[in-house]
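Only one chain is included here, represented as structure tokens and corresponding to the form predicted on its own.
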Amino acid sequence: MPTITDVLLARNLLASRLPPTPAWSYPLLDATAGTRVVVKHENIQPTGAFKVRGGLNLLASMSARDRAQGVLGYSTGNHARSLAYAAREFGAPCVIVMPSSTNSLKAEAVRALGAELVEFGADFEQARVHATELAADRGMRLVSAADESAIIAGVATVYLELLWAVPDLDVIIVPVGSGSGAAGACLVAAALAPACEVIAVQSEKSPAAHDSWRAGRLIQRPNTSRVDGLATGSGFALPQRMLAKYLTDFVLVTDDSIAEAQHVLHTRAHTLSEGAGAAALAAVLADRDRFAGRKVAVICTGANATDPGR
């Protein structure tokens, strides 16, 4: 597992390429949440999601003659941009699989960063294999979206940034897909801010992080979110880990009520999200009393929206 060095170390790597992004409150919201909410801006990251961090931390740890050898990965959107960008800004060959069924803006994204795409299978597990396949056969360092300690470290820096600018938080509300971002949220609040809690959230149409917490093994699940950036359907093993250790509650959420946070987003704090940037809001309001009163962080994960909610 990573450690809280290994987060210091990828805040300076990064600094140089990254500046931290802002994180505001916005009187509105916080009429609207009942409680005190600061956004964390990764919405504004120049792949438009927090995950730039974890692509840039790993390219920038890999040696020069695996770097040559190129990174082969497998997604759906915000972990091929990332990887996409890290490659393009390190000089290395890249290679994206996505299902054949990825909005083409997200397909567009990627061959706009320089990065060879290919899509294959009708879904998210059946491009994982195919690009297993293909690294192999290539060459090339195969990178997962969760699995990489330098990717968890690298998110991680999110929330190095978030409780320096706002050490008294109360709550870190966090979306998952693959857990690399609430395994980063977990890591630096135990070292920071151990009484704040780290409350992970996902879609209830692809539960499989959600109940591989619960459970306390890798479970799969029906993967039917209609939220990209949450759409998974099994856990995976790195962060599942970390957030045994120290996460404080998993929660799930409709995608109805994740389409509403997008909308309160963009009236009440002029924001553009995703889904999954608008899930940790679509938490707090689906349960005002449990934050009333609280000082809750909300992470904005990423503002590629094909629909803007609503």
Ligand SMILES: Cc1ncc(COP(=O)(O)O)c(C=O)c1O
Contents of the next structure:
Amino acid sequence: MPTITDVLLARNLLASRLPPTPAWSYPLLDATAGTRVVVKHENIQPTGAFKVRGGLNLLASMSARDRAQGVLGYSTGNHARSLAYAAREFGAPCVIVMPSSTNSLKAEAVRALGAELVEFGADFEQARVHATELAADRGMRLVSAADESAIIAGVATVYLELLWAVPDLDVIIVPVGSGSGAAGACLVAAALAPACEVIAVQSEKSPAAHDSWRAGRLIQRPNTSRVDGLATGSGFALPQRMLAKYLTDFVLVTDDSIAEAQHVLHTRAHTLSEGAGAAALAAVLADRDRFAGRKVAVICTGANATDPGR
Ligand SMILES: Cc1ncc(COP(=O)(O)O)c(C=O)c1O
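The structure above corresponds to the form predicted on its own; please provide the structure of the form predicted together with the ligand.
Shown next: the complete complex, the earlier chain at its head.
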């Protein structure tokens, strides 16, 4: 499990590569949500998503020898883009295995960053199996989307920045696919703001992380959400161990409510988000009474939408 010291070290490693992202509030958005909302803008990262922090921290913490062998990842999108970006920054070879159903924009972006793209399988699980074999064949470092301490420590720097900028937050809401981001949020909030609640949100069409957290063991579930950043079919071990220790609550929202929240961010906070990037706001809008009168941070985790809404 990463520690808060790992997060502070990650922050130092990332400082020269990524400026802090802003955390803004918008009166129109507050009026719509019925409470004070702080939007943390990971949608403006160079890869369009918070995941870039994890990829950069992983590559930065590898030895020069391991980097020369290269990294191999499997992903439906932003994790892949993060690895490809970080590999390019560090001059390391990078191969990405993506299921053939992947959002074409995300696949194109990975190629544009110079990574080799291998399209394989109908879903994430088939891509994972193929990636594992390929990494062994080519002698490359296989990188999980979330069972990686360096990735969680890297993405956790979002929450250092957030809590340093806005120390009096009552709640932080984090969208979940694998749970790396929420695990990072929990770690940092426990150290810097123990009274601040951390609430995770996933789509009810892909509830594996949510159900794993509630059951206290890794569970597989149908995975049919159209919100690709949140679409995973099983819980991930390392983030789940951290969520079990620190997470306040885990809620589910519908894909339609996520689309509505995307529209609200667009029109009330002039913010472009992909579905996953709007899911935290969807959780607020779905339960206004719970959040009324509290200062709530929603993490706009990404902006790589193929269709930015109406
Ligand atoms: C934009 C966006 N938000 C949220 C998530 C979920 O993050 P995690 O897999 O760390 O739970 C992802 C995952 O790819 C994503 O791309």
